[in-house]
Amino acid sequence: MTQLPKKLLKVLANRKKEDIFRSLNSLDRLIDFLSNDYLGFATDETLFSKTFQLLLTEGVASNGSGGSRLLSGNHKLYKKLEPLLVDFYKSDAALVFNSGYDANMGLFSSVPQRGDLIFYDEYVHASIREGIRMSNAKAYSFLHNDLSSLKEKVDLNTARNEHEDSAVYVVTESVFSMDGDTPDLKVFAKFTKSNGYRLIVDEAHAVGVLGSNGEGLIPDLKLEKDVFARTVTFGKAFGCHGAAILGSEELRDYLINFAKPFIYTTALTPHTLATIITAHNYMGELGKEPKALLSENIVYFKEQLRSHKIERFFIPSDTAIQGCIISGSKKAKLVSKKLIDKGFNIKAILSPTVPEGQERLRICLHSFNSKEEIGLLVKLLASFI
């Protein structure tokens, strides 16, 4: 095989030197405080069985979709899934993408136009940043969850903007993937609505676990009519794969025509769609118990932090994502290794994924974690940090 160019080998060497080199590892036998499978749906045998039964009921025996949705891949389970998503998330329309990354790339690379302005929270997903980078709009970040910072950036840059018909987009998340915190969405929605701006909210880490039926924060706060677009994903609390953009019928039509990650990607398999359908139906039937257990575990975890006097190391969060700040890549990796050696699957999150000096352990709580596991984890953390 031809070797990598020297400049790329140098970049890899620098990663190793700086102790931020990434590699693939399998730690399947450890106690899970790592995955985004908050409700245990990814390994739920009943969900697996119901998915198979749905395929039999629908008479679907295909292994693949055979092409993009605009070619041969728009099989009948899409027609069953997207109306279900509209009802579940209280949206006017839904368009399914192959992943949350594809959904955000498709939305942000195609919708904002030259002359438009995008203001995004400094901690939004990498997929949002990449999509924005591929658009022709000008983009500015504002301080995390800070409405005053947003207003300041908007006032400064809308005054400079020479395009009279420009659209203004404000982008945030309902639960942030690394900090686990939430913005005041009612305040953000009021600000954007009163100024005629368009609010976009990524609900990847909220759907499934927040809202009375797992529909996320936007419907729970009754803000669905005040939001231009939402991203919902199915690879986290729903335990499967794929994503959707929620919005108006016109937005759906636009994305079908102009979102390249949608147009040029082979459609999801029937089995994947059947799993998404089953997971959403399953949430209504049996999802309340794991949601309640997860809520109990979050409360218990925070009680244990206070009991062991290590609460100050954690970013304030009432969600399943709990971030323990351990500044410095070497220190964070060392504590992670100690926990792995004790049987806990927890990894360090390093720069550049998080800002330098904000390295951390990202602890994900689940409905299936026992009180004994949580108690022992916090006890070990207290001794290691």
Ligand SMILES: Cc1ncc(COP(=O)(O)O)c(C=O)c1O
Contents of the next structure:
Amino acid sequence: MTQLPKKLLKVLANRKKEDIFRSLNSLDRLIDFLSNDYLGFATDETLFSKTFQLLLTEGVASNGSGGSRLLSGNHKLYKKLEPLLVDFYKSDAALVFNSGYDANMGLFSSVPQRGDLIFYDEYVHASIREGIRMSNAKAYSFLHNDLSSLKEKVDLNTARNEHEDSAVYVVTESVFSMDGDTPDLKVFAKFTKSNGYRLIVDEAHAVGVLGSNGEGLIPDLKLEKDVFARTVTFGKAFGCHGAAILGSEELRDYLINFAKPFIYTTALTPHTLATIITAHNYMGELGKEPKALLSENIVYFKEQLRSHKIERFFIPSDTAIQGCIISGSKKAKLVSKKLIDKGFNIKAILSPTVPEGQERLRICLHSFNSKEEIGLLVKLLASFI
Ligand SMILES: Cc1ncc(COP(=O)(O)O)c(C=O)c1O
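What would you give as the form predicted together with this ligand, now that the form predicted alone is on the page?
All chains and molecules follow, beginning with the one already shown.
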């Protein structure tokens, strides 16, 4: 086999030296405090058999889509799914992508143009950053969840901007993937609306768990008309795979024509589409119960943190994502290893995924975690940190 170039071998060796080397492993049998499968949909047998039923009812017996959506891959289940998403998320239009990563890459690389300005929260997901990097617009980060920092950046850079007819995009998430916290979206939306800017919100970690039916925070706050685009993903609370960009019909048309991660890739399999459809219907059938169980567990987890006096190590969050800061990759990895040895599936998140010094355990709570598991986890954590 031909070797990796020397300079890349050196980079890899450095990762090992700095103790931030990534490798793949499988810890399936441990107690899950790691996955984004907040409601247990990924392993739900009823959902699995309902999906199979839908494929039978639809007479679908194909394994793959056979091509990109613009060629042979625009399977009939897309025509069922996209209108369902429009209803579920109270949007004008929806365009399904193969993943959240693709959706963000497609949106941000194609929509903002040369002369446009993008202002994004410093902690937005890697897929948004990469999309922005591929666009020809100028981009500036603002301090996390900080409207005054956003305003400062906007004032400074719009004054400097020489282009006429610039569009201004403001980008944030409704639940941040590593911190679990939420911006004051009403205030952000008011600011963007009153200035004629376009607000884009990634709802990857909100859909399924926030809103009365799991429709996310934007519809829950009745802000859907004030937002230019939303990213929703189906690999987290919906337990399957894929994503959609929600927005106007014109935005949908534009993405179909210009978003390369949409155009040049094989479409999702019919089975995946059937799972996404079934998962959305199933969410409605189950009603509030799984979300209520998750909320109870979040409250219980936070009570346990208080009673073991380790609340101060945690990033304030009322969501399923709870970040315990353990500065330094060695230390964070050591604590996660100790928890793994005790049967808990928890991983340390290291730089560069999070800023240096903010290494952490990202604890994901689920509707199916028991009180005993949560209690023991916090007790052990308190002794290890
Ligand atoms: C905020 C956010 N957006 C987008 C994505 C990408 O979604 P997907 O896993 O469907 O590619 C993630 C995944 O971790 C995420 O956390």
